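Here we start with a single chain on its own, the form predicted alone, put down as structure tokens.
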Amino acid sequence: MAAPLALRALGLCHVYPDGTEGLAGLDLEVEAGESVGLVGPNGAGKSTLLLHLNGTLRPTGGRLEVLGLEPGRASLPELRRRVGLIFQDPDDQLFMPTVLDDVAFGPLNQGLPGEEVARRVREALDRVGCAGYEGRAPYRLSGGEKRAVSIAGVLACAPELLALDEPSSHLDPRGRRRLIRILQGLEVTRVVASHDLELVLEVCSRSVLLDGGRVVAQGPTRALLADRGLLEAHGLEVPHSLTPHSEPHHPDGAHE
């Protein structure tokens, strides 16, 4: 029996007010519980697609269903409760004076009682390795800590689908490794848009290559990201970990 769908897009189109075409008839399905990577060159439509998942953008054509809902004015509150969006820059997501206030903001706006909010904040911070950070000011956190706290703020709302836009941007190696561990430990449906193909390789079992606002290829992540010809045709490179290293490097063209 097939798993239920978390996302179904059929001929999805989006044209920005200036006439730029962000999505051009995109077809895509994501099963509940999947971790799916979105890869492609700049302008491929990755961020545009993510912004449709919680209703920030509305389709200008085609059809979209997210967790069984068609984004629209009536479904927007429920959609934003069930879909968590992690922005590329965590500073766009952290705006309260303390970590506690930031992580509690979503659950409080859901109308949850104080004891439930406190429990969710505690559990979310513990899941991302930031237990004890409640009294700290977000602007004093490292890049990796900001990213972790922004994820905690979304997890505290108990989303069913998590959409992440370039989650490893501006992270140092330690922060990036911490992020990968967090993403690997999550059980909700994840859609991860990233140019960091090594991260996609580690956290996404399936990947989708976008270009020109359409899906041009999809499949198991390792197979897709090992296809040199396909990736180079769309402005990408095979991740270093998938590149054969059988031939030694000889500087200045020298050979043994």
Second form
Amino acid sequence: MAAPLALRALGLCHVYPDGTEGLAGLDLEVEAGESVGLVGPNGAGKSTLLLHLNGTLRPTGGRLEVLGLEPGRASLPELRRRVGLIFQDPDDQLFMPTVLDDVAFGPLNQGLPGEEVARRVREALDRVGCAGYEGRAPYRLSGGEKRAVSIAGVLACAPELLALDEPSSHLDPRGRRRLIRILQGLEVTRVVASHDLELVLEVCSRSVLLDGGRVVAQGPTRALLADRGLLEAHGLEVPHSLTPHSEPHHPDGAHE
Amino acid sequence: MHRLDARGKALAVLAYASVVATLPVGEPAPFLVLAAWPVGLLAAARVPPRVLLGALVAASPFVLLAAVFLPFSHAGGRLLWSGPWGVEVTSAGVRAAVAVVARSSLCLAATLALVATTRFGDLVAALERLGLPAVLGLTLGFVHRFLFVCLDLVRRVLCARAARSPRLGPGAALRSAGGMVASLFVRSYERSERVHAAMMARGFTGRVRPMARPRWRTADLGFLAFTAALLAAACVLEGRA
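So that was the form predicted alone. Now I'd like the form predicted in complex with its partner chain, please.
What follows is the whole complex; the chain from before opens it.
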């Protein structure tokens, strides 16, 4: 029997108030426990899809089911509790005066008792390698540390589905490596939208190529990201690690 | 000093400021007693004297502006100097000016002792527990948190402008500043939308729930009692003088 679905979208559409079409009939299924990469050019609909997962945006057409819930006013609190969304810029997400306050923000909003909150904060910070950071101010952290703490803040809510938008942006190689280790160590269902195809390759077993608000192709990450013709037709490049040494590493063959 | 409950420190500074602001200026003795409080606290907290001096200098334009006209505008007391057009300096006027400078300096020193020994978040949480409306506390917290993010943005924008215009005249600088302010406003507004979305995503319902409720300890009560005794002593001294 197949694993239960964490996400099912059928002909999902979203039109922004200014008329821009963010999603145009997207079909996608994600099984519970999967780690799925969303790749595609700018404006493909990756971020728009992620914002639908916790009800920040509502579909303007089609059907969407997240963790068995249809997004709506009634299901919103439950959806927000069960889906963790990690934003592109950690400064948007770290809004409390200290790391401790920030990581405790979600669990406290869930109305958990003090000891449980303290335990969740400790475990979440431990998980992202930031134990002992409790008293520090978010603006004093490095980019990699900010990213790690923002992930801890979401993990402390114990989500069943984790949605990450460009998690490796602004990170140096060390911060990026740390992020990859954190993401590889998680068991929760993950949906990772990124232009960093090398990261997607390391973190996601399956990937979905979006363009124009639709799914263009999907399959095992390694196979999908090695399809040069497909990627180049949609403004992407095959990751260097998947390009044989005998072949040019850039679409125009420069620097060879 | 750093470990004292922020509520106690905030209450003490409020009481201190009320006494300093309302005590009539007569003899110097009560004011010397009052001055000992913030100076002693700053010394106990090991705050370097130049920090206090810096704060006093930073506030001086406002204080001096308020004080500079007082010697000329107060009638009463001895006539110290009489100039043309009926301009006169009276001893009552000089006394009023000295009082403004003394009062504001003492209050500033006390406030400095408070903020130098209290984390901003703790201070806001303490004020909320003392009755500050939650929405004001939340706003203060955000201002403190995102001020640094905004300053960073301003630095980057200024740096980018300098890189493209090494020699900018004052007129051109002013014109481009207008555009910069507008773009900063729009970017801050957009950020606030994203922060709001991030807060909602973690189940925010309009009220920040505190982690733990602090309890009053003996040291806090001792500190409050000591402050009350000192303020009472100053009042008694003033009464005798």
